[in-house]
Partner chain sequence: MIRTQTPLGRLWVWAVWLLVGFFIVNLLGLIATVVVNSFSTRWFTTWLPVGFTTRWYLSAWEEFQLPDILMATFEVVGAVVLLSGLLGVPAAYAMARRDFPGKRFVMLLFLLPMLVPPITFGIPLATVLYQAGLAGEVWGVILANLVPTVPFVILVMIPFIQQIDPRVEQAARVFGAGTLRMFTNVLVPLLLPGILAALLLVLVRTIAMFELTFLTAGPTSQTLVVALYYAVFAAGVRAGQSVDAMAVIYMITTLAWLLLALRFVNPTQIVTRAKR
Amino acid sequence: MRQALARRGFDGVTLLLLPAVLFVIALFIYPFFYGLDLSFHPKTGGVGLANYIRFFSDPFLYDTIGKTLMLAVPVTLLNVAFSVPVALRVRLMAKPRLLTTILVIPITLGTVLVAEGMLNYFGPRGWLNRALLEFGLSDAPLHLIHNYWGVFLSLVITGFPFTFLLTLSYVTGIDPALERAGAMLGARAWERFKLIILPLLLPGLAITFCLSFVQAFSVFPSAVLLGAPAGVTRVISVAAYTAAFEEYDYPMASAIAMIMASVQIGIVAALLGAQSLLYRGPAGGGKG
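Would you give me the structure of the chain only, in the form predicted on its own?
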């Protein structure tokens, strides 16, 4: 079979890429188009935009877009902004492996285990509230979970290591000779960061923001375990889950998933479009 394909013009590289292409089609492209087609076939019958009209005509449904953005955007901005000074500091360390290993622990634990740990630490009868009450620092337990801030903290804890590792890879790719040259010319630390490092780092930060935003926008377990899924943290993924597994309306769930994907693609496309206005040169892509 391989010889037959070779006679038809398929070289060795193409033959190696063919299974990967088929894998992507089977796991991503086909399910996407299947869900897109399903969204145009309402549960009540017929073909059309009934599911999308229902979504944007019901405030209980379309408000989930704003609630999800109110979680995803601030979390992503905080993680990206905080990752830059940490990455710059780690770059100067002689042995940064221990710190990076510690920061990666939340990724290995997963969202559910992190949420369980937060329930034990930040719950009404958790260790933090017990300590505050015991030492007289608070008259009543602090409400840090089952609200907006519980989900916010969970997304920061689970999302920061991912954002930090991406930022660290871009920071270490900047030629350190450029910063040394600025120091020799009399530029102070803040001036070197603002005029040299930041312009070279912005294209990488734009990509980091996109990846971190997509991760935060798809929040589901922490919104249910640590938030108020019927109220302030009723994110769009919760609406899709409700339609699919409580109402058994799979076409409506597919329509919500398509809307969710459209919002993410729109924001990512806007950021990547703005990225073309930033500096793109040899110093921004690696040392030397």
Second form
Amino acid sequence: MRQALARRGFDGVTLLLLPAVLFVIALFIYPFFYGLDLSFHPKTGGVGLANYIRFFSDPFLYDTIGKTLMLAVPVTLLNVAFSVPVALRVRLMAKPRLLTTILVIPITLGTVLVAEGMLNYFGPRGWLNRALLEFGLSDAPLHLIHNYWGVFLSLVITGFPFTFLLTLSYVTGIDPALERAGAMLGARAWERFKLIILPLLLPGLAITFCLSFVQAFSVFPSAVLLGAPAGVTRVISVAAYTAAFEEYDYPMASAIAMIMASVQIGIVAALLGAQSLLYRGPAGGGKG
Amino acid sequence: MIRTQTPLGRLWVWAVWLLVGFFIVNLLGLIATVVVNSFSTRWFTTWLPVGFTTRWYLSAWEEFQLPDILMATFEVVGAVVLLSGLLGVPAAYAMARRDFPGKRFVMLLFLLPMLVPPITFGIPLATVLYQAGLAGEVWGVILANLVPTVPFVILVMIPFIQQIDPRVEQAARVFGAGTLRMFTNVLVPLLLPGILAALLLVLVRTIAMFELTFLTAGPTSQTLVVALYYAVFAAGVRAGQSVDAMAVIYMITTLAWLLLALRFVNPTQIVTRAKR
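Having seen the form predicted on its own, could you give me the form predicted together with its partner chain?
All chains and molecules follow, beginning with the one already shown.
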């Protein structure tokens, strides 16, 4: 019996997995199903879809999906679109370490600190507006905080470095010899990008887009601190938080969390489904 | 390397670097305003404050009860680092060395908590922890923070373990070492750089982990980042300089550990998880 199990790979060493697996099941999988179950038991009593019906019939609630998408989709597209050319240049640098270190700072400091910095820096008397007025680039201070653009900019500041570093790791995986071969055969820069690099990069870009989108879609602290959390930036996580910790309606909060998860999973699944249509071979050069 | 020759191509290269430069200037400006403001006496309509002072640090220290908050932060971060190492490293060893049916499924189980954003799984998790009476306590915060860090340690450690020659372990076995002995006397010393890197990254991530701590913390178990959120949220109640002084203390705590971590890891490792 023991030997039969060991042949299939189950022995004392495999058992070392058990604590970690049990931990993830207890604190990740179980809460998820608990929340799913709870969402069907509305606070008012009974069992059913009442929470979901309430969500999709109250514009104050269902609008949050649209508002979150209005932020997350453009920000993610912008971040990915800027990441690709920058990553392609940085790949050629001899010592990119200083640049990548600077870009890691906003990710490490987190959204709360970036929000506090933005309130100072982008505020009506902040350095940015002061510079714009001084150089005559603008007649009046730009309104960049406590509205849509505040949240948008904060998602760019923390999201761009994340997207860029992820893209960079995919770009550096492409063998430079392939591009040299293209150049030798007379392809110009744009043709090399379009015909060689982009097809090899697309699968990685799809994953980058997914991860960045999911991060942007769950924006929370900056939507409260830098946006208008009662208006244009009442994103879905704010609605879930309000339901849970201000109305103490945990079933409703769970329902919103489930809706949030399904939108994220839906978009990710659609993209990864499309990704399977793309080229998925080695990005290295050479034979074979 | 291919040189860009055409004028249009050169223009494009300049445009890309200009964009990066613009981003970094704004980023550094944003951080610098927080630091400058925390030392300023008054700062309204000029480029720089009227005068400089350090008294905001003293007032932030008292107003925000920073000793308590720092204590709670160290407790949470220390426990998370220790426990995620203890749970993660052995599991990573099993994942690296054994093939068994369902391994892909287990891998997916470890990938999910890192891919799903904290606020999405944090709300059901906080609900469960409140039911169990753990939320609001330090232990609830520690458990919540472990959810993404245990899989993170596993995924970072797998390639490190795969680099070690299995014959070293076989030799230890031949000389009669049990699994525990092999771990303490052979594997841990060999894996030390990897473990250090993984745990430092866990440390940096946990100090900055806002969402999970925010959802599960009570008044006695707030960490620095959550206290900073409340301070910014209630801006106007206290002087802005005092909030910024606290932000600088948070920044120093985080960046000091980041600089240490960067001695052992590549910056890209902070976003890209282990190679699959």
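Residue numbers count along the first chain shown, from 1. If you superpose the two forms and keep the largest set of C-alpha atoms that fall within 1.5 Å, you have the rigid core. Everything numeric here is computed off the predicted structure, so don't read it as measured data.
When two forms of a protein are overlaid on their rigid core, residues whose CA moves 2 Å or more are considered shifted, and Gly173 is not one of them between these two forms. Once the cores line up, the CA of Pro85 ends up less than 2 angstroms apart between these two forms. The two forms, fitted on the rigid core, differ between these two forms by less than 2 Å at the CA of Pro74. Lined up on the core, Pro141 has its CA atom moved by 2.9 Å between these two forms.
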